[in-house]
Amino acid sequence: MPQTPPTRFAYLGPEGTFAEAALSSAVAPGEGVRRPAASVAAALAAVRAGDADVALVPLENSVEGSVPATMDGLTDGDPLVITREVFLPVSFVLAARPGTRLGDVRAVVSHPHALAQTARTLAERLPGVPTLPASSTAAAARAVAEGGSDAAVCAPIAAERYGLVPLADDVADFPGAVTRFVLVSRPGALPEPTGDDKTSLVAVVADRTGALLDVLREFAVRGISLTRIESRPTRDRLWVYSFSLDCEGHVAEARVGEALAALHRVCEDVRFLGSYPRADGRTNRPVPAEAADARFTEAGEWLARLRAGEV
């Protein structure tokens, strides 16, 4: 039975964030109720509590890598699954209240990822000026509008929404950066396979020789390509790490399902984070002939005959 389409959306707020822009690109205007959340943890908590059907949160950036709050938020707590990914080009402005000049700026505020992506440019244009962290680029813009800081690194939409004016445009050190956002919901019916899908999971491995190799082998022997792998500390057990993985394919496919079952055997824990269409403009690699679903079915039937004594 198909799931009811979501009508309540949470996103990393406040209004004017890149997350709001990403949600607007993924969901038609006027479709559903959209509520900003104070943090990634709050957006995910709204879904877990049933106060929102879906949360849109940033997962990784092409320059700065993964967003720890999202990675940890998906790993800990009640299970959530990714149902869709959204890629958004990111551009920044240095914005301030009207009448402010560059020479007046004594501090710059923004999200840590935004500050990292603009550090060189800020150092050149505002040498010696300290930077301060905020929960989001839009929160930084709002703080400046309220007089809490002199300037913010934010999206142009945030500057406009909070009545700020740009002191400098395109302040990113690496133009062309892209942020990957994910739509997250409570577990339920998965999106149907499209042929160009990703599967995400977190695998916890023990502190032993060859543990990571055992994980990677389960994908390699089935011809499954990994598109992302990252280690994270489990935080509650010293020297025990979790590996966050994205691979090509859908859990409904025999080879992907078998790989996850194998990981369940060799890992201390495996958390499935969803199978969903990939949206990065790439296509999955062709499935090796020996890894096609039909070959798995044939092999299973052959084994059943052996077990039945039909040699």
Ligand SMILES: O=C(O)C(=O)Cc1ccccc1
Given for the second form:
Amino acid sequence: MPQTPPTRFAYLGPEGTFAEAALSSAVAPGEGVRRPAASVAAALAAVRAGDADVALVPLENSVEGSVPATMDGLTDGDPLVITREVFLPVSFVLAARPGTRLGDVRAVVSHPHALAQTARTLAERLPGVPTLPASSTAAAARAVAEGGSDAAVCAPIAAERYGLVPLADDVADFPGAVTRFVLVSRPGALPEPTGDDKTSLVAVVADRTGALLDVLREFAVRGISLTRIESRPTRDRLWVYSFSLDCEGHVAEARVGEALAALHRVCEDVRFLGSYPRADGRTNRPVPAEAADARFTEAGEWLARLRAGEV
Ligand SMILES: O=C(O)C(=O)Cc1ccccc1
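The structure above corresponds to the form predicted alone; please give the structure of the form predicted together with this ligand next.
Starting with the chain above, the whole complex follows.
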């Protein structure tokens, strides 16, 4: 029997990122081959090029909000879809080469989201010390190990991986932060509906009064709750915005499918970004009786009879 090749995962690397930890929490030990990518863009590009089957990238954080590289990377270029979401609690250490003292630190390097989530604590402990961006927390730890900077904000496991020691533990401004990661693939068969799914999309609204209200109404009238909505600049069109949103439900369900079809009519552009099982530990709101699939089916049959003259 021919064996199915192992799934090739590309995650935001290098080794020791929160993205790698999220991947380990999502797939069984030994499952698939896992390759670090140098950036979110590189992970997504590997999937688009067919060099990887799945990218695991950070989408948003409970403290700092969305990760622009991922939001924009999913919106631009060949279509990709989210097949799964994974939530990971994040905690940070300030790590340095052995022998470094807090007073020796002249710059702190990390992923912008990690710097943002530790800004207050770093300002207290290292007043006036500048911060430098890195492509990931583990890339920052590696840079410190190589002597490129004095201290990194990273996961405890990254500090260990690159031979660093913590100068300070738990440097997060808000303990209990959680990061939402997504697994992204080229379009193909959708995950089966589970009854507790989310659907993600990006809509470019027309430049007219009430255009956003029109988008929201299509969800509201079908009893669909949104779990996230934010605007992003389209970037190629000055002051024109797209709205990136997640809603409850699966595109295979009538109310969600009809809402998307309605958006396709009222928006300039709609990009479907996938329907996948909800994993934030919450359950979808009950579907109003009039928005259940059976009611859509029955209404469609009724309309067909009218059109056939069977009034
Ligand atoms: O850089 C990492 O380790 C990542 O996986 C991205 C990230 C950065 C900061 C908080 C959560 C995730």
